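This document starts with one chain, in the form predicted on its own, laid out as structure tokens.
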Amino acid sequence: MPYTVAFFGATGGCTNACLTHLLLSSDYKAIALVRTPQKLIDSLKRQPGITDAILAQKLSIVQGDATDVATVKRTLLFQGDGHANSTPKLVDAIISGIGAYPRQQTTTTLVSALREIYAEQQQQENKPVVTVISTTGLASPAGAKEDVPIGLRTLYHSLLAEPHKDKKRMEEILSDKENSALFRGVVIVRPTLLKGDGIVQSKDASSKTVRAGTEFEPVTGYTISRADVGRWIWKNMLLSEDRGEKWIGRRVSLAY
């Protein structure tokens, strides 16, 4: 059985470029919910080494919206032997780098489909862990130490901290107690200022070192690709033989 992921916003650059690297690998398949189909389709067709074969065989697609419940479930259940009539199974991980709604609302959306799986399915034993892209400069939770550079800060906590609040209700949502127990695990991914169109490298293509940290121990940096945030997660949080059981929990800044 490969190791299924759902992603939500996959035609963001960081989300987008991590949904590629598994459909260039092996034993993994992928659910994307999405408005627009042909929207994702192209996106992924300008990834390097993305075929129509790849698609057809790798990724499945649900065509709705984040923030209806209905539509969620479909995408967090899929059918494990490619039969109408064989057991919807939850999906093993859930990548969310939303963009384009308020992500506390999808990510309400998202708690209470999985709230109606378990309960429709009686069972909780099959947890995903969730991985969801925020950013630097949200200061929680209590004791959580600086995590971005002094030539950002005007930027990050004065003109941008209305924006910001967006995110920052999306990671009190799954940070609640009630919540995260849904999940077998929350991992939030901080980057710091993001650049690029997140089109993967070649793998011989040199690329710079990824510096992760914690909210206690962050690290600080002034950019990082999309790219790199993508080819981040799916190697720590989906490639990884822990998939990400060690940022479980954490808050994790990425820099260069």
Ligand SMILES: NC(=O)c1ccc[n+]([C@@H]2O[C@H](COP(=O)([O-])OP(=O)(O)OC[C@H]3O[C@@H](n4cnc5c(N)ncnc54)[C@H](OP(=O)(O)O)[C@@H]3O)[C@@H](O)[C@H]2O)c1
Second form
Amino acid sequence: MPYTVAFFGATGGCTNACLTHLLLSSDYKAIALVRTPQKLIDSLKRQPGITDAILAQKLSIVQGDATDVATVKRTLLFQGDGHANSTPKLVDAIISGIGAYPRQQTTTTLVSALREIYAEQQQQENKPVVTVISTTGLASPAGAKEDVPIGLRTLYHSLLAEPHKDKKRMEEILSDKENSALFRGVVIVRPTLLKGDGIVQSKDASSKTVRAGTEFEPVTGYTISRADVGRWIWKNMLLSEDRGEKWIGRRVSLAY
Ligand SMILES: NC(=O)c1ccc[n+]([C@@H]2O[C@H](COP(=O)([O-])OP(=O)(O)OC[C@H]3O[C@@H](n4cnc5c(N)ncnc54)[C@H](OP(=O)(O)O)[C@@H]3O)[C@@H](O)[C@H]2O)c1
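The form predicted together with the ligand, contrasted with the form predicted on its own above:
Full assembly next; the chain just shown is listed first.
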């Protein structure tokens, strides 16, 4: 059985890059919830190496909104052998780069969808690991160190204070004891200011080193490309042998 991953926000650059790496690798399958399927297909076909055959073989698309519980449930339940009447299997991992405001609404929907799945199918063996993309500058949890470089502090702590409240709430919902128990693990990725369009480059073309820290030992930096955020999530959370065990429960700051 391939390792199956549900994607939310895959038309956005970071998540699109992560999905691209997965589609170009063997032993993985993806299921993506999107509002506009053609937008996802067009964006993936702009990525090097992605063909119609790969999309047909490895990607299922669920059309809908991430605030709709029924649609999210369909995204989390993978039709294992491709037959409509086979028993669906809960995905192994979830990657979410939803960017809309308020994001706490989509997070609440994800939690509700999982609760319903567990209530309906009492024999769910594996819980998925969820990785969500948040931001630096949230100054949480208590005791977390400053993760914004000095030149971005006015932007992050004043101008972006309002949208950041929503991201903070998203993190709180996922970190809540009862909610986090719905997952095998929760990883919150906090990239610094994003740049680029998420188009992946060959392994050797990316010359910059991505640094990763935690809430208590954060890395600070001014920029990171969407493509490198997607690559970091792919390599660390999906490709690595331990599937990101090291980062579970952490708020992972990313920067060059
Ligand atoms: N900009 C920065 O410098 C910065 C820094 C740190 C963190 N971040 C965060 O990093 C994350 C990734 O950013 P990005 O630029 O790669 O992606 P993005 O362009 O923000 O993409 C957002 C994605 O969310 C989807 N989406 C929004 N509302 C939805 C809904 N109700 N149902 C289904 N899908 C929905 C969008 O779909 P559609 O295509 O349908 O709109 C899109 O795929 C975002 O959460 C962003 O806030 C940004």
